[in-house]
Each structure stands twice: as structure tokens, then as C-alpha cells.
Amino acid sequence: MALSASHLKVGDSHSETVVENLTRTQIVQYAGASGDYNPIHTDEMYTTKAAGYPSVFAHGMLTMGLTGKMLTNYVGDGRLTKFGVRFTNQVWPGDTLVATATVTAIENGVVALDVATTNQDSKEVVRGSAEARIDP
């Protein structure tokens, strides 16, 4: 059933676990799908020795894509008209991510949403906004 303005109010929210225990394999699979083989995402030795990070970490766009999955599950396929984020912290192998959309406005058949994704320690990793067409 499509999201409708008559069933929404400002302040409503929807949360969803978008990944549990993110694996290095999932990160490498995303590298293959996106064509982004930056070694900080795929090469443990490079990342720890040359770049100085504790481990490889997920692509920002992987985290955005997982957040987008929550949005389309909430508002429906083909309804998003805007979606943008800032990457606020890194996402590491083993992280579990929960994405949340909160209604900030409803006007002329469009719902505005505040979007945030946090890890298992409640540390925000993505912050952004989205808009979607909704039924009356």
C-alpha cells in the first residue's frame, strides 16, 4: 500500500535495519559493482600500513545506497524525487546500520524527510534529506 498524506503527520518516523554485521565481502562486492577499487576499501595492508586506518571501511555510497533502501521501502518504488546525504562517520566491517526517516513537512503531495543512519553504537554515519511524491 502506498504512503498517503492522510495517514502521515510531521514527526512520524520509520526505522529499518539496513545491514547487520557488514562483511568485508559485501564491501568488496560493492567495489566491483561500483567500479570504485580505492584500496582503502579493499586492501587491508594498504589501509592499515600506508593510510593509517584501523581497517578497510565501506564506501560512502554503499552507506547511502543502504539508506536509500530504507527510503524506498517506506515511500515506495519510483516515488523519491530528491535524496542527498553527508557522510558523518566511517562504516566498518562488523557494523550494523539502522536508517531512519522522519517526516518534516507534507505539502502538495510531497513529503519532506530528515534522514539519518546510525551504527550499533548509536553513532551517526549518514545525515541527509529526501522528498517523495505521496498519495493524498
The other form holds:
Amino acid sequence: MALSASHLKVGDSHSETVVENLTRTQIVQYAGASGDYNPIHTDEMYTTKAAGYPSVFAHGMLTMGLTGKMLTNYVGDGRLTKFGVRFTNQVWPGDTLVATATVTAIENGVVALDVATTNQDSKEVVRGSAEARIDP
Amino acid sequence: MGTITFPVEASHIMMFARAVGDTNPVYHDAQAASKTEAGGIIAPPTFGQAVAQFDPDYHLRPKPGQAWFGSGKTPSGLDKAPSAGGLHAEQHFEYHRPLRPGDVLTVEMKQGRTWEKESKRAGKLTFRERIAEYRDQSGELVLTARGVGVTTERPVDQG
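Alright, leaving the form predicted alone aside, put up the form predicted in complex with the partner chain.
What follows is the whole complex; the chain from before opens it.
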């Protein structure tokens, strides 16, 4: 279901919990599907002993993909025209993420959205924006 | 930086959607997808990143006969592990139309800008921009991606 301009106003928002208690196995799934096998995402021994991080952590693109799920659920299938983010904090196994889209403009059949994803400590992990085609 | 041929396949889209926990049938059920506005299976919005699978030289995939920097008997398979390594700082997509199974994309990668910044949490940061243009079998631009990678002087402080 696509959004309709006649039912939207600036400031409207949509939130979803896009992952609860992120597992190392889901990070492995993402490595396999995306082809990004950087061991900092899946190899605890390398990451803690050679790279100097407290544990493996999620690919930024996994967090963007999780955030994208919230967006497509909101704007409808195949409606996105733009989606961009900055990765502001790392995402760790065990994290629970909530992704939110907030309407910032509606014009010429396009909705502009502010996009933010936060973890269970209300720390922002992704910040960005998106645009999608909407119905009249 | 070269050109990569990226065949878009239904099973790959299904696995990618599973990995991001997206159960939307438009990504795995051809019959259900045919009844949606999309008219058939499409790829989720970040799927373009999986072009890495088709880059023969992709540096983040282990290759037979070559040392790999991840762990085996020891924490790293290289004598000297790469410093803090690269992280992903930004990613931006522009969608001209959805990617669909059967598309054979030609992806042209171009190096963009490079810049530096000082950070309290990770020392000197070097940012590198990369632009990828995805064209379909008829030469039409279907997706534009702009990524920014960052190399840190030391691991990011978690404080």
C-alpha cells in the first residue's frame, strides 16, 4: 500500500522495531548474502585480539538494510526514489534497533522523510533521509 | 576502478531479504508478488550492495591460496594485521527503477573525492568516496550508489 498525499502531513512519523537482540548468526547471514566477509563482523578472535574491538559488530549495511525494511513497509514496494544514511555508531550483537521515518516535506507526488535508527540505549546508529513517490 | 557484471537472481534476493529480516513476500514469493503494485519479485532497497559477490577481486572475500587477515590458528592469518581497517561512513542510493530477477546489470565503479578529518574517538580519519552506476541490459541507468569509507588511525573508542 502506497502513501497518499491527502492523508499525510509534515511531522507524521512511522516507527518499527527492526531487530531485537541482534544475533551473531544474523550478522553471518548478512555477510553471506552481501558478500562482505570482513572478519570484524563475524570473527570474534580476530576482532578482539587483532583489530582491538570489544566484540564483532554489524555491517553498517545490515543496519541500513534493517532501516530500509521499515521504509518500504511505510512507503510501499518499489516506491523509494532516494535513501541515504550516515553510520553514526556501531551496532553490536544483542542490540535492539528501532527505525523511524518522519515526514519533512510533501510536494509534486513525492514525500521527503528524515530517517533515524536508535538502539536500546536511545543512541543513534543511523541518520539519514529518503524520498518516495506517493499517490495524490 | 572497472566494470562488474551483476546478474540479479531470485534466490539471491530471497537470501538477502532473509539476512535483513524482511519477510515481505515481494522479495521471495513470485505468485504473491505478481499481485502487488510491483508486479513481480523486486529487490530490497540496499540489495545493490551485493554487487560485491560479482567483483572477482573484492578484498573482503577470502580467496583460495591467498592468506586471509581473519583468524585461523592465530588471531590473524597475516603477520601484521591491517591497522584499524576500514569502516563504512555513509551510503546513498538513488533508485530509478526497482531491480528484478533476470536483470543483468553492468556496474561501473568510480573513485570520488578523498578527504581527512581529525576525530577524538579514532584519531586521523581518511574518507574515500566511491560512486557506482548500475545500468540494465538495455543500457538504462537503474541505480546510482555513493558510498563513503573511512580508515581510522586506531579503533573507534567506545566511551
